[in-house]
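Just the one chain here, the form predicted on its own, laid out as structure tokens.
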Amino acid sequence: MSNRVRTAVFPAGGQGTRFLPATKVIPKEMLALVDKPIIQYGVEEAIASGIEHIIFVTGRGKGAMEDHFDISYELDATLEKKGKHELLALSRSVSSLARISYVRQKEPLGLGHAVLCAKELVGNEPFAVILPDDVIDAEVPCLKQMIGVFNERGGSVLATQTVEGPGISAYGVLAGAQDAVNPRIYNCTGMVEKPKFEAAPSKQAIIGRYVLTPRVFELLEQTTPGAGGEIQLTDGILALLREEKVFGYTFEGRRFDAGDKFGMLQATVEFALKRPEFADKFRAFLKGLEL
């Protein structure tokens, strides 16, 4: 078994209905965050972290995103011939991002599920799991954190950020404590999801990014369904925490809830106003609005 990060699993089969009408035909990964689909973030920051695979777990209406990150014959040669070369290099940077897997979610039967469709393409070794919808702007990117924690402490980590007051409940909720070396490290000693604001066992909530070990497959095959017959990765991690550490790790940067309409024009917000090119005029745009 390899002990290296190389595969990173993105489950991408929902329907994205809380963006209907605009995802009756658009899978939401491919919904535009200034002038890029929100699932590809997700894969630069794979690729900046170290991994080597992609892995996609999708489920019907999905073709756009193996389309995205194809190569597209007809729009490179229309480019090439139109003499546009800045954009035709723009077209081949998506398809040439990574080496790229698909595997198909028949039944949408749950995260754990999802992620268990990826067993055979992932192997015996450790791997990352990315949630599309989840945006996470950072210096270092956010996986890479959390590889590097990963490699010294040598057991599954899980990325979380603190949640003041009643928002905990939206949230899978960590027990434990905080590290006494880095306290960015919180040492699970369990979970809860989406516990009432009283009864949280702590203000370190999970979000999108795990770095797992392979034994997490074996521990999903066995977990019991629960409601509408889903397979729930926090069970699987919760039977993980039974046999091996688990860490919890508040990353530095920022993220953004992309899955959400109000989260994802906050992203768009912020996301522009970091592009060089239009930065100054967005700014002076919003400053100008009538609030």
The other form holds:
Amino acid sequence: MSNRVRTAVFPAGGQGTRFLPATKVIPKEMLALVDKPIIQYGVEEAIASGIEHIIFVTGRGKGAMEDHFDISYELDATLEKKGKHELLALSRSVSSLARISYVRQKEPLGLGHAVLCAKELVGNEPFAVILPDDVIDAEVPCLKQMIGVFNERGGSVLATQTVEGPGISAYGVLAGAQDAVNPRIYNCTGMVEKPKFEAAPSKQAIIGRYVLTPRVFELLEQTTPGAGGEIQLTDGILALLREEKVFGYTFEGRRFDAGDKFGMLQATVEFALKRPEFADKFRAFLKGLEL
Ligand code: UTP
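Form predicted on its own done; form predicted together with uridine 5'-triphosphate now:
Complete assembly follows, chain above in first position.
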């Protein structure tokens, strides 16, 4: 068994109801943030973190994702004929980003079930999970930071962000004590899904990045579906916690929930302001708004 984190699983079998009507036909992972589908940000983060193999867990109506990361002969031929070399390079670069495998989740039976669908493709080694909705802007890619913690501590790692106030109730919240050596690390003792503000065990909200040991697959297989027949990843991790060390890690960077309309608007403004080709123009436009 390799102990290197080489594979990243991207669960993309959900229905994206929060973004209707845009997601009636188009998978939410393909919605553009400035000029790239949100899933491409996650793929680029994975590659920049040393990931060699990407597994997309897809479902009905997600074909556009496969086409996006494939070669488009018709588009490339048209761009070549028209001499649009820069655009051609851009189109080609997407298809050569990574080694990608696809596995189908036949029914959206929960995030835990989606991860379990990747079991055979991952094999018996540690792996990452990236929820493509969570787009993270960080100097050192978030997943790279987490793999660093995994390599150093030898246990599964859950990314967290500090949420002050009642907003914490929207998340899975980590229980556990802050590490004495590294204050970004928490020694996880439990997790509570969407607790009331008063009952939240900490301010550490779990977000969509995980580094997990393969034992979680067996534990997910033994997990009985909860409400709505769904298998939750949280339940698998809670079971893992009884056998192995699990760490929370407050990553350095900013996370946007691009699967939500408001989060996507925030991300669009922030990412647009970072683009040298139109940052100045966009800043001037924003300043000119009567707010
Ligand atoms: P979400 O609950 O955020 O995604 O799941 P959703 O169900 O697509 O969106 P809404 O809430 O209806 O708008 C988190 C992640 O888990 C994946 C989703 O694709 C998303 O990346 N997921 C969820 C699956 O792959 N399969 C599932 O059965 C459920």
